[in-house]
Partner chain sequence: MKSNSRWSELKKSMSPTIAELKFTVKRIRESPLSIMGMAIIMFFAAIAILAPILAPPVNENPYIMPHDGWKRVPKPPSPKHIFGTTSGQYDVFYGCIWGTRTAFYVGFEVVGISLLIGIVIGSLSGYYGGIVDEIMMRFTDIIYAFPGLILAMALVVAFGRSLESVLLALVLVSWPTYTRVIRGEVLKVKQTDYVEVAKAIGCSDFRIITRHILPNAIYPVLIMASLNIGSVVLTAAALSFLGLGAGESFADWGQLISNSRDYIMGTAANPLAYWHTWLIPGLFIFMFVLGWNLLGDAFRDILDPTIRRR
Amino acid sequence: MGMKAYIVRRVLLFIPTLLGVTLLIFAILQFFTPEERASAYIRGTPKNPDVIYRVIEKYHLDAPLHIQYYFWITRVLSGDLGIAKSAGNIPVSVALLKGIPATFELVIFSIPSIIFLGIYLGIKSAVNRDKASDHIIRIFSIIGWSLPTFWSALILISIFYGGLGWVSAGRLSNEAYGVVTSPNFIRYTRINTIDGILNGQLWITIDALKHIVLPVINLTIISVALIVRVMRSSMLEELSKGYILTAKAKGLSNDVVINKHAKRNALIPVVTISGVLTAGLLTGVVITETVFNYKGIGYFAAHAALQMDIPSVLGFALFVGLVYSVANLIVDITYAYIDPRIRVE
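Please output the structure of this chain alone, in the form predicted on its own.
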């Protein structure tokens, strides 16, 4: 099977997966009465009870299930997910879009360090099996994987914010926030580090970097350990296979054997982990964003859950399902690129 045919096939399989996600969210909605679901489309508390019944009629909330689903999915596709009362009575879709740039900015700086550092340390640990460097890397990976996210975040804040005063929580300082929210500052992407450069105000970018460094370090400490462990195990398995022994017997250098042969095949399970890890970060790292007061998707979801804002929580769940479905699609395509044998039926 060619690469194009494989991609088309995976995309066609992606559609029913996404359909299944929407059916699951719709099924959860059925646990609520039509009146409760109608309140999700009303800002504040209605003074007239008739408003609820007009909304029920307008959105077909008491119709048969197949008709309800049709009108619900139509609203979802148009971006109408209800009202986010925990975010100031704005549409859920607007609240999600406001949080995405912050989380995406966190991912931009976190993922490269997590993946490349994890792969490098995993290979180094496998190549130097049972040596001092291997033991040190394994000890630190175990410690990193075992640390509770909130605990490591609090330790980082205590040292670098409370003790040394080098950085602070949030996304920007008060001075920088006043500038980026002014009419003269153009919000091209709503990503502070990028918008600061595009507006010719590098001090905004520097200020944003000072605020993002601790969340990035916290995520790297926790997440890189998983990549290291998977890469090490996969690399050790490849190094013990016959084709590696044959390559060494032919006189190929150790660097060529590792980088040209073993590394490529060992990356396959790492691709899966990296895809899921990236999707997890894109859908918001709830604890990290909450502890560092970093107002992204995760912060929004946690705030909505604490206030029992059902439309926002379900909107977030729908967003999570979409991101993970897309991530799995990308992982499958990357698989086929790394190992063409996967495309064979």
Second form
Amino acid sequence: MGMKAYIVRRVLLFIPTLLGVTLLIFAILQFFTPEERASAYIRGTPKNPDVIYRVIEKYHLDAPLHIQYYFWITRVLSGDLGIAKSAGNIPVSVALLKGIPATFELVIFSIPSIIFLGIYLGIKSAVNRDKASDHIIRIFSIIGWSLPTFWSALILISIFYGGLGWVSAGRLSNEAYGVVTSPNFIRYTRINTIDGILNGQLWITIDALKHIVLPVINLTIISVALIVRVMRSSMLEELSKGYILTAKAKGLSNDVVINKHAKRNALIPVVTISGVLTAGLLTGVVITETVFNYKGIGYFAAHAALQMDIPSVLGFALFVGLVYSVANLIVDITYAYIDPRIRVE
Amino acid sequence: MKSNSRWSELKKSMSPTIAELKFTVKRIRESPLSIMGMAIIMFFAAIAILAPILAPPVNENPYIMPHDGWKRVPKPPSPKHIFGTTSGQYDVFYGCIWGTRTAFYVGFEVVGISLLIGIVIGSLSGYYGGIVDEIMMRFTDIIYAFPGLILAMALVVAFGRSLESVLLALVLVSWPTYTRVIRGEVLKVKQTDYVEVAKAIGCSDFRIITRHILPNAIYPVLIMASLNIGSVVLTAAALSFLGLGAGESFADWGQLISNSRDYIMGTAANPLAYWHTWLIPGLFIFMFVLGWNLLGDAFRDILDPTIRRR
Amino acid sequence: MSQIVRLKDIVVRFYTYEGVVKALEKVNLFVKKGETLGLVGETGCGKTMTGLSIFNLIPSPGRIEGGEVLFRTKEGRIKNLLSLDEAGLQRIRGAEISMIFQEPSASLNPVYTIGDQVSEVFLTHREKALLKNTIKKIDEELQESKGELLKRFILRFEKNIYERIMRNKDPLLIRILNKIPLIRRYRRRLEAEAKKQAISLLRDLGIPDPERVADMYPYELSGGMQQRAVIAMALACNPVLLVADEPTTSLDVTIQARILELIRELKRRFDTTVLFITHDLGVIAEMCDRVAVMYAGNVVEIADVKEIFRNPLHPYTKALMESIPQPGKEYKTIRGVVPNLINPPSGCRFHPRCPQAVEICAEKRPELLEIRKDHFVACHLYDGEER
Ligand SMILES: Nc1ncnc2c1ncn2[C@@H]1O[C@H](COP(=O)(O)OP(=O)(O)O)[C@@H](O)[C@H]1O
Ligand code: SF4
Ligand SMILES: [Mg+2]
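Switch from the form predicted on its own to the form predicted together with the partner chain and give that structure.
Zooming out: every chain and molecule, the one shown earlier first.
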């Protein structure tokens, strides 16, 4: 019962957040003249200025702000975010949709590796506090935390693609790409690792995996420190609590005390931090995809930024804001499930 | 007489803070990580100070890098350009040295201004509460709804490409953090007896905030802020890498890499052909950020009340 | 009357940034079989650390730096718990000695149900008996399920696994099976069996509706109920020695009496020896047979409870007796402050506060000596050193 009320309250809080996210993007749009904003809805460069004025009128781009917002949000809700000039004049929403499966694939492979590695190292570090392994883990995670994403990506590429000639950058090798884009390969999900299996062509999956390993490693290196740090400090806190002493006095082995009793409690702060992890990943994806020539939404956004493609960058920011808000909502609800205490509040 | 007693009141309330500070400083000195961090930062400070000697400026504005020709193809290190040149023949060594000043400048300016905003808004919001507080907090919520770099990216696109835009965008994404922390601290301090006393004897709000609340509330925020310099510089470098930096000729580490963006992947035959264009400036960024983060991690451990005492 | 446990010259130090805390300085103590020994003293004098040293469980940054804890096991062998290896200690903790802590809400893990936490003790220390029961049950089910081939097959398979565990306590196979989430469900019969025992134990301790309570999380229970659950965990394996560290201090007054009554009753029923830690002399008078008085990391006096109230010898004990609020009598507090244990007073740690202190008190540490039969005192007034 408490649980339901909590979820309802949290979902209701989500509405003002959504409003805020759209309002902020709308506010940023106001930095541009109506003419500039109008050109976001026109393919290519218009030869006739009349075209622009017609768009301004049609889309109410010079109306009072609240009216403008109304028409803008209606268009956004119907999926019209303007034209992405940096992506060959296709609509921004289409460009985003095309990129999402690739980015999703990357993130889905990264999250478990970040979380499991982070939790494992965090526990190890806390249990061996102030011993050599603690110092080593901490130094390495701080190093990862301090690495510029593009720099670590370039180093990885140079070593594994350049030096060892493993594969080349991109999502697939040329050969696999040819097969994937051929008409008799059905792209059910546009996630290559899965489509490979669905089409019964396992080598496509393996090829895709080979290409995704390094980007995943890069994202892991730069984000794992966050989890390590939180896990370490929450583990230290839990290990000093009374119930740990009780558990030891019961005669439980250290393994059970750490991995059953302390870990479960120490994981709670890790759940709350996974919102921040999502933010880190969404950011890391932009640069990692760019360097690895991995064509997801991050790649799209980076190229749009380079060409000052306004509707694409803002459309991407809006999308990310929404994804991030939903992620935070999920985190909060998960948190309530894991920690029985929060439900009573 | 009255002010005397108030002074002793303040001193009494500050004394745990001072004892705490001494203890913290002692622990900082004992932690090898923080000493390492400190040494790295000192090293960069030395480079920044000695920049005019290490790389004598050629242009009137020393932050504008000199360039040796216009060729697009970067040149590898040579006696003349010990770190090589970028695309457009900007000297990498010069850019790295003066880029150190840029890094400190960006870090201090962004953190300083956002901190100032945070202190003003946070203390007003926390002290008065009510509708102002509510609105401010919703504001911070909205900014928190975006990952920092991505919002900054959108803002720089809106403001136009320049160093000022980058600074402004970074300030806009970072002030909410300080505002929230200050607000929280103010709320805590507001409850204490001596603020009640100050109110009872008729101190003005301004005086209470500046004399009684802020000195107590500001300490954790100052530390947190100074340690954020590393992450600010990291975000700025990412923006530069995305082509949203200060501009081609500006001495900035991220910009150096961005200048050679068409070459960093090397050639088909030799992927490492232009390694110097990204490895060297990247190393500067990495070491600078590492210095701050080492210090920051040591601080965080020391200040964490749950694990303070060994 | 034999001694169950004997602490010899226990030294405990904490290494903190502020300095070395000399928490216990040569603590000597023994507990006789069947008795309740009270351990009394002001907060911070080292009562909890004395209790924990029996378990060799001093929390870091503390360390036991000297002494012996001689413990007579159920089998009658005497072991020094401070030189035992970790596995040996684990076999004794919770099975032969157990502990109840001051704060029941802190002693229970917030994310596991009461039932889980009580059954855990059975699963740890009574696995053999649980296995036997489980196998017996499977046999019964096999008898009943004549003809149902599939079911019989599964049951046979399960029986096989349990018998394997039975034969070899820690086979590699089982260790691996334990790591795999789905297969780990093989333990569910064992867990169900343990839970059944946990519920019957909870019922024994006077917890109403134990089936429901077993499925509750600690935060759903009142302090008194939580403490009963903690007591259940402590008594699950019928230990020879129970260390109760201020078990009622954090509870409501009305519930305190009931918990004390419960401990007394359980002591009778299970024939347990109790080391009862408290700072409340009233509780001592009510619960204990003998009393040990602690001051600043030392045991300063041990005697029968009647003797100690009638005829306290140590100046600190005397001061303590006078500080009990009593109708019609003057209430005195002990002068001076509790010493800091980083730089404790030299010689007798009580000397700066002692009204009877003599010269040697600041120089020489008094030993705990048997001044009269069964009456031990650590004070120069009685050891012939005062001149
Ligand atoms: N975690 C710790 N760090 C430092 N000193 C401690 C710690 N725990 C206990 N001590 C020291 O040990 C002494 C005895 O503590 P304790 O046995 O808990 O006292 P009691 O149970 O009698 O109240 C305390 O005075 C304190 O100085
Ligand atoms: S030894 Fe001396 S100081 Fe200590 S209690 Fe006895 S008389 Fe007092
Ligand atoms: Mg205690």
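Being a predicted model, the structure only gives us computed values, none of them experimental. Residue numbers count along the first chain shown, from 1. What we label the rigid core is the largest C-alpha set whose atoms superpose within 1.5 Å from one form to the other.
In this overlay on the rigid core, A132 has a C-alpha that sits 2 Å or more away from its partner position between the two forms.
Core-superposed comparison between the two forms: the CA of T278 exceeds or equals a 2 Å shift.
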